[in-house]
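Just the one chain here, the form predicted alone, laid out as structure tokens.
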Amino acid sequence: MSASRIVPIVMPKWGLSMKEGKVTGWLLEDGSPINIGDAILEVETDKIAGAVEASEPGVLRRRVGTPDTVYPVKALLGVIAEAAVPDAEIDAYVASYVMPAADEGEEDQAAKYEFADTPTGTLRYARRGGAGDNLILLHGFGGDLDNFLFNIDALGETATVYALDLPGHGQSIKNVAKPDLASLTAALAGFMDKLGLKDAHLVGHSLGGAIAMRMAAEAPGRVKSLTLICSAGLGSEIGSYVDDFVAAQGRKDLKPVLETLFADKSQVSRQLVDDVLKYKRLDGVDAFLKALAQAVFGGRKQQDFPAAQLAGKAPPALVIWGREDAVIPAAHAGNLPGATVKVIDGAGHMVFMEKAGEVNALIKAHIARS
């Protein structure tokens, strides 16, 4: 039997700066059959918790990682193999496993963010992959490019992926003359121009989805496909999240607001809350968020409906929603005529984090079809 039939389960790299993670528990027993995408074990980082999913089918032959233990990225956590592979071969594989060294330049690149000087101002972004079509990830209100820590590397396997800090967010420029959907869309166009991106597939979450749709309406030749995740701009209803997020001034106020984003409230770690508070306290952020909230979501009603501007001329579109979304109703998923729709159980507004493996697979398949 060839050792090539043995597939390692390793500590994943979620995000640009992750170096280690803690195994919090196994979800399967030794001997369990495994399909691609099955959740095998749970891992916690200083940013967020998530499940490690199978990349290959087989049988869980050996659990190596111990719960409540911290391991570096790429450390061996378990082994998948066919049932016919002898135990002795599994034992030998585990005993001889050597954690792969970082590829040349990988460690430097992993922690590297890039900056583009655009007509809007300086925008921070991260780039992954280098083959295939261009794909741009657009986060939601109050977020940043690190929201896509479970997605950027996976999508980079088949595309050249850019994750962008929108103006007013993350480490991009905070001084925006007129914070509204039009200015954010113009910033996206300026970013593409600066990097020489003639066209791209756009993946937009929440506010990012509205930006993606507006870009497709204004410059249809530049948008090869749309993936809209719990998107704004598909209906007027919206929960209190935006107003509550703007108003929250301290940890006690902010934590329950962030919990409304997830079906699994335990995803909101102390570090996540601290990171968001740090962002909200940066100079210019409070004024920007208040102005943007009023322009796009004033009176707890969505003010912009770029889906209507597409007028049946949308590029190939995929709409993904978490059924338990408490921010924008999942009923909006059916409001873009001609789009493929997938509503995922057990997930909320951050479905692309809570069900990353399924969402990544959906996006890859959609791009391939487009």
The other form holds:
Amino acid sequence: MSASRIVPIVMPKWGLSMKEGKVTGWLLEDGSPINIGDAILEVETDKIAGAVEASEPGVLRRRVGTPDTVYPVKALLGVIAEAAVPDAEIDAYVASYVMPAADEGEEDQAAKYEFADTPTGTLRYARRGGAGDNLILLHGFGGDLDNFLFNIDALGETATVYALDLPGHGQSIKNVAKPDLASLTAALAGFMDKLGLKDAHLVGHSLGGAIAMRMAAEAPGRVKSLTLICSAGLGSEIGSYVDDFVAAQGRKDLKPVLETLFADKSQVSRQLVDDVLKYKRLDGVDAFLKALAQAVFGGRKQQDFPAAQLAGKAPPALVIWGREDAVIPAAHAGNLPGATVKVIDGAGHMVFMEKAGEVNALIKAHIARS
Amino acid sequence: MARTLTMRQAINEALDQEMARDQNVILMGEDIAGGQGGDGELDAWGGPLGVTKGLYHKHPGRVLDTPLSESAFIGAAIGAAACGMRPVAELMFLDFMGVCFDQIFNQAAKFKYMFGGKAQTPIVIRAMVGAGFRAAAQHSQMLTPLFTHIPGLKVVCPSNAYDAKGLLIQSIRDNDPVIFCEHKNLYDSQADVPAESYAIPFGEANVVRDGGDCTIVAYGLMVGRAMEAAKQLSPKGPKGGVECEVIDLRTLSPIDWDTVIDSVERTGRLVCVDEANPRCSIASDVSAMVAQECFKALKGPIRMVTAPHTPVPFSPVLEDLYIPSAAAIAAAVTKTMAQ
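Would you mind giving the form predicted in complex with its partner chain, to go alongside the form predicted alone above?
Then the entire complex follows, led off by the chain already shown.
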């Protein structure tokens, strides 16, 4: 019997600052069959709550993590193995499990944010994986690359993933000459040039989806495929989110605004609100967001329709939506001719956080096809 | 990007960035450059606790050492503010403010009001506050209530490095006189602080912990102690059973009544923590306002945890007893919960 048939379920690392997490409950019983992407148990950190999902198929043989208990990142929470593996072997595996302290330097290297000097200014990004095609993750209005904390490592298993802070966002340059879709698209092209990325699969959420489409229209050869998640640019309607986000000045105003992003409002933790507020208070951000909102979503109507420019030259496209999206209606999902469409129940605008396993699996399959 | 900074570094960075942004920002104070007029090396001191170190050479001619006469240089700074500068005056210890009450209370705080809004005094007076530094009765007081009492002054007292930078930047950009109180025992406390400039608006309390059973209102050094008490009392902590909501006032004038009252309306219990002496304190002020505005929500008596009504003792043992402790805060919560 080979131990390689036994797969550990460990405390995940969601974001740079996560050192430990609390097991809040198991979603499956001992002996449950498991497919890749299945949610196995729920974990909560001071920033966010989420589900740990299976990276390998098998049977849930052992639940090691106890609910309401805090474990360090990489601690053993459970064991997946085939039904044929004897219990004694599982016992031995659990008893002898040593948390991979690994190489601290390597760990820091992998988690580190990097910065690229582009014609637009300094842009922050994170890189994962190293094999396969390039894949670039583009966040939405007011977001940052950490929005993809549940996706970046999973996608890094099959692609070289870059997650980017768009200009004016996260820790990228705040002083943007003309905040609009054209300049953000130019910034993406400049970023790809700077890193020597000839082409890439683009995965864009919301505003990031509009940028991805515009990039595909302007430089078709550089975009191998599109994944558009609750994307802007596919219709004119948009909820009050952008206006409310720009207007919110304090925690009390901001929390209900952020709650409209999720089907499950409890996803909005105090830390998430504080982090967004800290970003919004940086010098220059308020003016940038106001100008960008006016240019792209002025008068509570989407102003740009890059989907129209794509006619006839769209790369393979996948459109993913959360059915309960309160920001951009899920009805827009069908507005890109020729695209594969998947609307996911029980999720809102942040479907890639709320249903990360399902979204990651869809993106991986889409890239494999493209 | 955010790095971990001490509150001392965060304050220094706020001063540095605002001086770079606005040529009208100048620093005035005793020993903030160091050695001026003597044989010593310039920038040797950076103030008694080194907060302004490094700024003298970065901003030539704008970090001014003053004579040891608070009444003179605070008056000069207020005059400079009235003439269009944005001086940040460092007064070492808030305790020394007594000799310049006229300049602050009668001049700086009144100009805008008496001159029909045509004059303004955008001055920041930075000063150290609080006990626990073994500096005895004349260098350890928490005189925040004195300044909060005066209309026309704004009073700020940060509890951590992140807030200190954002509140100091807001203080410098504000057009009214601001008394910026820095707790000596927080200078080495650390927090993640963005490298970029940012301003935290006045009059916005920070709810640092959510809880439904009892509201604890605090500011400055007391925020950490209130958090410690809340942790001890939480159902997961050793004393078990009470979820406290902890509010950091951040600015005492203006003060965020809404956040305090909203919280007490939910919890029905209030403990006010103040390192100042008990009479006419921030604790008594908050208690009175809550009693007036949401009496019917209260399920038990409001309790105040403050220093005793005595000068700060020089004996280290007594000084430690003098400052409200986490245990005292926890005991007050337990007492109000029992009634």
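None of these values were measured; they are calculated from a predicted model. Residue numbers count along the first chain shown, from 1. Rigid core: the largest C-alpha set superposing within 1.5 Å between the two forms.
- Core-superposed comparison between these two forms: the CA of residue 319 stays below a 2 Å shift.
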